[in-house]
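Next up is one chain by itself, shown in structure tokens, the form predicted alone.
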Amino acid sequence: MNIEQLIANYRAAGQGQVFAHWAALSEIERTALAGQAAEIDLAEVDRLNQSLVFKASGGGANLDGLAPAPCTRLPANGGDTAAWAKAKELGETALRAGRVAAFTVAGGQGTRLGYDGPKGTFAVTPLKQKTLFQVFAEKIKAAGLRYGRPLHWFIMTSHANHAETEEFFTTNRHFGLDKGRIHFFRQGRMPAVTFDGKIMLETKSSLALSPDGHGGSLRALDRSGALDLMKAEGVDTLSYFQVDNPLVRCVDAAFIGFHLGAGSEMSSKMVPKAYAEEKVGHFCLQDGRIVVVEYSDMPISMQRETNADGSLRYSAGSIAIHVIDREFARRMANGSDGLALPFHRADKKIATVDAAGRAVKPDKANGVKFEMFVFDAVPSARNSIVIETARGDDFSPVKNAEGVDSPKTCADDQLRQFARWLKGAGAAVETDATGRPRCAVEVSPLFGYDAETFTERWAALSPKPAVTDGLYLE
């Protein structure tokens, strides 16, 4: 690295303040600051300043011509049973051929949960207190055993949790998976800027950097070499999910089959919204393309619109579960064909230093962070489709320490799922009015990771265990 040239480049770009305290830094501090500065694409920062920082807000998302997106419904809600069976068969063929990889976005920390560590290391299951990573690992292992091809698993970490995440997997012997098929790579970072576009320092020797959003996962896949590895391994389809949702089907054959059958470049799962103001994005149709409109961008009056039968008009909720074509991810990452994920502006309170190098902890927003959202890729995808899934089979995130989307609500949802499987297989299970079993039970994904695989294993048990408190099936 040519330090003099780096500093000259920053000064030429009007960002020389980054090195304002250079003379007072130690050699170690200089190396650290220069390394961070070298990460930054100054031309990109300038474009973002021009488009997002210096211009007044345009007033939110474009809602012109918006309509509900078409969705493929579950058979239980009027969907075509034969079409679902065909999709499942197509997806299973792809899994047996080794074309599918799991992809987890796991850059977050457990701060909102009151937990000090990578969120993926947070314990979530009701009986054995397995971590999120262990739940996913067992689901991925079970799918590999079922289809006769072990899956590659790509895990995007952050600079904050990368080393700890890798150490966690090593300590737990990769949960029985082939460590050669687990691939960790870091999410990209973006610098915060002041309202006049100046890159901010967190300390005299470090930039104010933050992750570039879950949309940055596509750039990180490309820059890390993960996409090239997938190509070499014959993987062309990525099953994308976020780390906070232990109910997710990490690889869903029917979902994959619908995606492949439609020739889609990016497909999405949706759940019908539980109520009008539920804080999820909305799948919509605009100018012939599927788009996702965030709940914060859609007026409450629109969210409350109903159909003739009283159901919500904008009912298709986005739950951050996608299937993505490998080469589409590459095109979105490198900007070919004119494709690129847009950055979004977020005004934040950002810890920084003043001109004298003194720490500043603002009490109001003092700068701008930039982030990308993966769902912004949906409108650019050819033949994008939306598939309905049952909330109880795919979505119960752990986001908050208490209340909605908390460890308590998630554990209860897992218990309800286990009870449904047991009842569906003919077992006697006492439940309350919500379907939660009266006793604590747990099913390992290695025993059954969906109703079908559970029923097969349960039928093979002889004698069958009584469903009592503490029952664990593995």
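A quick note: this is a predicted structure, and the numbers were derived from the prediction, not measured. Residue numbers count along the first chain shown, from 1. We call the rigid core the largest set of C-alpha positions that still match within 1.5 Å between the two forms. First, how it differs from the form predicted together with ligand UTP.
Once both forms are fitted on their rigid core, the CA atom of G197 lies 2 Å or more apart between the two forms. In the core-superposed comparison between the two forms, K408 has its Cα shifted by less than 2 Å. Fitting the two forms on the rigid core leaves the C-alpha of A23 displaced by at least 2 angstroms between the two forms.
Swap state to the form predicted together with ligand UTP from the form predicted alone:
The text that comes after this line covers the one chain and nothing more.
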């Protein structure tokens, strides 16, 4: 790498401030800074400055011709029972054939939770305090056993948490999974810029870099060679979920079957919004395509619109669970067919240095981060479909340290799910008005990971244990 040329390029792009402290750096520091600087696509930063930073904020989403997206309803809500059964069969056939891999995006910074470590290493289960990664590992293992084909599991990390994540799996002996089938890869990163579009330093010798959003997963799958590996292994379908949601069905046969049956390139799960202004993306239809409109982009009046029967018109909330076709991911990643995910702007507090090189910890937003969102790929997908799922069976993320979507609400939702399974299988369980059991119980995914698998195992238990505090079924 020619450092002189690199610095000249930065100066020519109006980004010479990146090397402001160059004279005071050691050789090692210079090499580190130059390495990071060489990673940046200056033309891309310039384009983003023009389109996102220099423009007055709030360009707003295009809401022209928006209508609610069509959704496949659950049988309990009027969906076609036979269609669900057929989809499940189709999905199971794909799972038995080894066509499906699990895919977890775990490259986020988890700032709201404030936990020091990769989020997947955070303990979430009510009794055994299993970590998020362990819960997923056990669900993936159980599904592999059920379908007679161990699954490949792709895990996207960030530069910041990659080594720690791998180490965590090694220390835990990959939770009994074949380590040859767990694939870690890093997502890309983007520099933060000031409101004047200047690339920021985190220290005198490093850039303020952050992960490029969960939408970066499509590029990262391609760049890392993961898509080629899938192809070689006969995997053509990815079951995508986020690291913060232990309730998720890591692989859901019916969902996979609906996706495959429709010839869809990217499919999504939705839950009916809990209330009009719930902060979730909305599945909508626009120009014949499914799109996700964020709550912040949808006027409140639209969020509150109702149908003749009083139900919410825009009720399909996005919960970040998708099935993605391998070759669609490749097309999105390399921008062929003019397909590329857009970047979004997020104004954030970014730790940096002042002109004298002293550390600055801002107390209000002082710069802009650029992120891609995976749901922006939905409108580019052919035959995209949306299916309904029950919130209690698929979604209870840990986002915040306290309050909504916190470890407490998530543990309670797990307890409610275990109680529902137990009751459904005929066990006597005392619950409160919200369905939360009065005693702490836990079900290992290896015992049962949904109502069906649970009921099968419970039926085979003899004698059946009493449901009392501390009951752990494994």
